[in-house]
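The chain below stands alone and is given as structure tokens, in the form predicted alone.
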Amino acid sequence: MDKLNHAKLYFIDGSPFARLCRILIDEWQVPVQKEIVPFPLPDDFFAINPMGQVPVLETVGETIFPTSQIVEQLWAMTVETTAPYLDPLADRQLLTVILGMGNFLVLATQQARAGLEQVGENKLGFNPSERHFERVQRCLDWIEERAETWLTGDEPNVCDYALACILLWSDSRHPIEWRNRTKIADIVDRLQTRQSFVDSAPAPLK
């Protein structure tokens, strides 16, 4: 019971990964406090998470990250729920792909917004930012092919929430083409009007 009463989620307003966890807390009615932290994260946040990232979930005696581990912990803390979860095992692979796609998208977007340009000889043979955006499109194609069997249930699961959080983040920060994939677009459209999404919508960029 102490673990339930003293859990805290650290988040940044704009993080799609933290938004996923905030939405799950609300949808699953898990008793977790939410504490916003500034962006960019202060140096002392590395004492909480050595990767210098959010989300981070603190419970009694535990500091839990990355996002996939927090999702598992939130489910374990849920006393009663009828929400679909990550079963069978293939859904965990799907969640890994969706979160990985989100990482590619965030990295490429941050590079673009930071105005970073090539300053020396490119010994890789490709532009990392462009490669990340290509990975995102390839992942979306892969997800769209599997959406009919994995992501179109009567009730949303973690993968639905994660996919919507990442693509809606893109719309608010660095729009990419994704609505041409009709199954994915239907999933996002069904979710974005839920109260948990409305309450966690990121503030517009200044």
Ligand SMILES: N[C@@H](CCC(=O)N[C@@H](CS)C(=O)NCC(=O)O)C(=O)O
Second form
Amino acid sequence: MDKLNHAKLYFIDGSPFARLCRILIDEWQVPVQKEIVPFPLPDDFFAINPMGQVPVLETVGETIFPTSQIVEQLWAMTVETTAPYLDPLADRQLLTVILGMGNFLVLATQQARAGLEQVGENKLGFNPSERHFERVQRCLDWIEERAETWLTGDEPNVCDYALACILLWSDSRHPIEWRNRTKIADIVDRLQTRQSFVDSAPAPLK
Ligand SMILES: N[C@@H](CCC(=O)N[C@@H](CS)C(=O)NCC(=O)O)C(=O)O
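Take the protein just shown as the form predicted alone and give its structure as the form predicted together with this ligand.
Full complex below, order starting with the chain above.
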């Protein structure tokens, strides 16, 4: 068997980052198996990824994370480079901002859902969770300013998929205001009916 047939993506059902990778595997037709792992992740997952997070892509001899690195690897594995081109500077900066915004949103949402409250004097000078939500709103404004029909060209690309995965995850966990940005809302609405999105939709929370 060749190297491609051995590749495996570890994911948890809800993760927007893992959902992006699952969607890219389907959209770009990359030969990668998908293996679901439970949430919370077992402690021994730290042996696979020292950050204790999914997604993780295993190929022969390589264990690849975080999401941005997996995206590059999946792109390199597309059989006939069917994936649309990403400009090395502008588009990758956009993807970095979208994934960074996702990190802030996940951290702040997890804190809200964990019911954590302030227990001591705030020596930092701001509320980290509120600051994360503020960053998300500012990033959305920045992305909306740059959006056209799609974020990076004439067809949907990894930046559009990533943005949609993150905002749909937010809707399913701890909704925030984002639909007031009409271009972003239009992108998400056009993507969420695609088969790759339907097949990877997170199960409702119990
Ligand atoms: N920066 C990471 C973010 C990945 C991430 O936040 N994964 C979350 C799920 S959305 C996770 O694995 N959480 C498990 C845990 O915290 O135990 C990446 O780009 O891959």
